[in-house]
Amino acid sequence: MKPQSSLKKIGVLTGGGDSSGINAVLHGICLEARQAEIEVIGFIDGWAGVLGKNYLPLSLEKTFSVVNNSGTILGTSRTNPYKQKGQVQVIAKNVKDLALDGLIAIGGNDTLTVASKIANDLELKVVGIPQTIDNDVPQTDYCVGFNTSIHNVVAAINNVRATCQSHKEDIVVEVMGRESGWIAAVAGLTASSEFILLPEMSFDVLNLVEKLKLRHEQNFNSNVIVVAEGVKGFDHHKIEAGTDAFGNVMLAGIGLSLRDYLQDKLQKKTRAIVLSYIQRGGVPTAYEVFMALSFGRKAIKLLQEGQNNLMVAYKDGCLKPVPLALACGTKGVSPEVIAMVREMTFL
């Protein structure tokens, strides 16, 4: 018989983007959760949901039939408690009114850093679980929602490379990637694209062109230019504009500047696509639902062992806990990686 838990009843949220890993994440805590008989309520959108006492209860039932959908059940938003005085103590208000013994939190760097703050301010058991396409929280190898986000560009790539080819056109294509460039190098190197552009690698717009020139020169008239929205040392006008609450600038636009210019100058039709949402949409791949419900079930031991201000890390090929506070910044893509990027592609 196993031993009975002090933990009771804890929340889950979700915030910033979602990805299509997020709901096998909530069935791995609900399945954890029923085996310790802990009670878990899911918050609606986010920070939001917390702040406004919005959520709904969340069980095996209910998180069964949507493991291998994208987004998630709970609602997401980039709700900042910090960005207005008072809001934390209304987020201890609720938390005591709800006799929450603890919080998991699921989300990329702003979630993180959020989860991290209230865990200190409110003495509450927080735990953390990594969830972004961007691949880009520290301390981990690994991030919920990359692995599928990954299978969506390399899919899109191959899907219009064969027409490119037909119309003897290069095209540009961008992906998300606000300071790290691992969609782009990942996906770019998967489908064997032949060029990448990261913003952790300088970029001279005229020396794509040379390179393109010498291209078409060898008569390989269609190439693909895989850009990070994030990509610095080419002037381009933005499709959005504007920050969300955690002041980070709305970005979009480079790979459509980028291909109006290279028409420009190579004097030769060039397409564009801008993959947005459409990367982190669609069914996760089955390694992602498993890694999802192994974050999720870890986040549900570390709250009963009694641990607090961590994360879920997959690191050296297993899940550990780091501490929360880690979460903050960005993780780069790796040296070995930018290597690759160097050495397979033509720039």
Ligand code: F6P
Second form
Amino acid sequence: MKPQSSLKKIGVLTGGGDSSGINAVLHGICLEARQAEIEVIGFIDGWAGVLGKNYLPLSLEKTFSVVNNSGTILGTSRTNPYKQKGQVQVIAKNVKDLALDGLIAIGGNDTLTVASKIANDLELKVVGIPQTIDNDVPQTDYCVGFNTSIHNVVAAINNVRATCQSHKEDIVVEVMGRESGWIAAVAGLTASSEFILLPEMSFDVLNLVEKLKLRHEQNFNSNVIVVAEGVKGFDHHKIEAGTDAFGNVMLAGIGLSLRDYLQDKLQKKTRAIVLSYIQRGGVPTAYEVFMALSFGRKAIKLLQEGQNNLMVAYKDGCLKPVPLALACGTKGVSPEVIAMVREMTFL
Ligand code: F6P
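Show the form predicted together with the ligand, please, because up to now only the form predicted alone has appeared in this conversation.
Below is the entire complex, every chain and molecule, led by the chain shown above.
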């Protein structure tokens, strides 16, 4: 027998930086929605789509063929409806006009913070799904997109390591991670990087120079130095200037500045790569797709139960609801993983 639900129609949006796995979340949502005969619409470009009543009907026919594609078929943006007066009222009107019973917001800190406020301010049931390669949403051990991104970063480090070994050169690998170093820590450790620099750890560049000198004296002439873009304590030239609608400063650039600094201090050729958007795209891993499908299905189930202002979290090996308000903010790398970085690298 089909589950009975008062839920007739819901909206879905994807906001903030994209990642691999979002389309699989959408597929999970559509799978579950079809079971319960719930109509799903997908807003185009995050909150911008809700503000502009710009959407497309979402169904299994649309999501089935893109489950293993990266990016988001809905498009995304960093639109912040709380930045300008009156926009929340526009959202309230549009949601009413469209006769929505619920909304699923898929994204990172900024998207989920807006989702939580909307849940408080509007007569609308809202459920969030954590999605960011940074893996830094509080209250969940996993965010959609993280697994594929570390898979990408490990593959990139393995690729460049061979070249650096052949040429006996060090290489700085810059990865994303604005306020938290999950990508740097997990991918760096997995790829056996010699040095890993995280925003969560204090960084003394002179100490790095000394440790590299020591490595060179011991004939270890090819070291991988993974640096998260958000590492503090070292002034660097930013590749792009500006801030987004949430006030996030563009950070990329530390890798190249660090390369120049090390080259100068060590008088030895040092290479650098900025992995940038390469780490955000690509075919999602099997684990990612499985997790994403599960997150999507769970969000529909919570809405069916009449729940509101919750996020689907992955904790202790299963998916469970947590208050969305608690998921706002940033979760740093865990003390256990930081200890691994300290113990398994040479700084
Ligand atoms: O939001 C996640 C993230 O991957 C951050 O680590 C990074 O600073 C940011 O996206 C950059 O994305 P964009 O250039 O799209 O703003």
